[in-house]
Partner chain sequence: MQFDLLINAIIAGLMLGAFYAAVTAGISISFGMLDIVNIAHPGFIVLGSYIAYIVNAQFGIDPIVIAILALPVFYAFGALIYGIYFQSFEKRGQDSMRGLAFFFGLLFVTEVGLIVAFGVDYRSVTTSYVGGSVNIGPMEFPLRMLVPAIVSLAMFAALQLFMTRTFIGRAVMAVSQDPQALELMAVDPTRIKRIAFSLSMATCAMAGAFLIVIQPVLPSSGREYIGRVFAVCVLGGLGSLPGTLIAALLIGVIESIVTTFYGPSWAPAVSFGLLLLTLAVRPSGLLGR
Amino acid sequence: MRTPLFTLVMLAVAAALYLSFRFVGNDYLFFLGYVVLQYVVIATAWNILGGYCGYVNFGSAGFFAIGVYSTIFFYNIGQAPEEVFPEFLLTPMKWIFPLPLPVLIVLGGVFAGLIGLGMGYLTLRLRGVFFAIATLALAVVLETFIVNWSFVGGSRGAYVIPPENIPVFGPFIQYLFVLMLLLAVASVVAARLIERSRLGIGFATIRDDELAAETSGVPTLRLKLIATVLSGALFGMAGAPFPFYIGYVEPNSAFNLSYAVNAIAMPMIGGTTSWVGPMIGALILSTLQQVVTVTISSAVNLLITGLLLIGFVILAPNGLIGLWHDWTGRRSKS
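For the form predicted on its own, could you give the structure of just this one chain?
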């Protein structure tokens, strides 16, 4: 299926999902759907660097938090521009601020992508466990910086008050759901396009044998920098609407361990070598976590994630997609 047709199919599925939720008329579905779609974007973002290139990123929560706090930064400017700009700039700035949420999502992606570029330039000469530790250290540095930055709330946190209703959409959560739905579609389409392009082939050569790729003339550092920028940008865009979803953000919620763990577990469960693997893993695991949160407790979520991750690493290291390929391969031989 060609990319334009695939995009139209995905948009049609997204429209059908939104209309079905509207037909049911229960806003809880939009709250649940937002979280599930958010993890589809997060899992896809991690897989661009961790799955396609084979560079495991433990600093996922840091990139997510960049998107979160970029939104808080611009939101606070919109609430009190006189504290930021000189008097002669107040009038034009009041025309610009407050920024609409789609613009904040783009800005979150830009800032997180730039941080990804800087991180990649500093750390991508490392490999294996050394690179993973470096990404984790970056997340710790970013959290320390945010905790001590009073303008975005610091350690005390920050409040973001969303409007109650949006024209056309109605309740604000439905507007948030639609934005995250479109972002999930865009991330999946982008991942599929990358996988089937020359860029994806270059990523695969790095994952399979980076030394051989370098000796063959593949610009490995440039490709890895592209991967970190794309991955970081998607993480930032996933995090940008989060303050409007939750209403109150403090560093522990933005840099939550669950984002880093789920970002790794979901592609591993679904399969890391294909665009569809992270999507399947995110849909299954995040839906299960939401059901457990409602029926038992949110404290069980990481336990479930850990058990599933251990099980798939031992029994199905290539994820559900790998199991499917193995099963279809055995059927064709028989």
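Having seen the form predicted on its own, please provide the structure of the form predicted together with the partner chain.
If you are looking for partners or other molecules, they are not here, because only the chain is given.
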């Protein structure tokens, strides 16, 4: 399927989903759907670097939180512009702020992408393991900075008050849901596009044999940096609307380890080699998590996620997609 057609199909599916949710008319569906879609974006973001290039990022929570805190930063400026800007700038700034949510999402993506660039530049020249360890470190460094930065709430946390209703969409959560839906469609389309382009082939050569790729003239460092920036930006964009969703953010919730675990578990369980895997993994796992959280407890839900991750990497290294291929392959042979 060509990309424009595929985009249209995805948009049609998204529109059908939105309209059927509206038809049911229960706001809880939108709250639940938002989380599931957020994980589609996160899993896809992780897979661009992890699945395509083979570089493991443990710092997903950090990149996600950059998006979250960029929103809080600009929201706080919008709340009290007279404390931030000098007199002569105040009038134009009052005109610009408060920034609309789509702009905040783009800004979150830009900041997370920039941090990804800096961090990748420091560590991607080394073996992949060092990059993985450095990403673990990054999340903690960022959390320390946020805890000590009182403008964005520090360790006390920060409140973001979303408007009650919004034109066209009605309740604010529906607006958030549509934004996240579009973001999910965009990230899946982007992942598919990358996979089939020269860029994706370059990524695959890094994953399969970096040394051979380097000696054949593949600009590995540049490609890895591109992947880190793209992946980081998507994480940031997934995080940017989060303060409006949750209403109150503190470092512990923004840097929650469960983001890092889910970002790895979902693609691993779905299958890392194509765009389908992370999407399927995110849809199944996060729906399951929502059910378990409601019916049993959130600690048990995380335990199940961890055990599934371990089980899949040991027993089904190519994820659900791999299992599916094995099954259909065996059937066609017999």
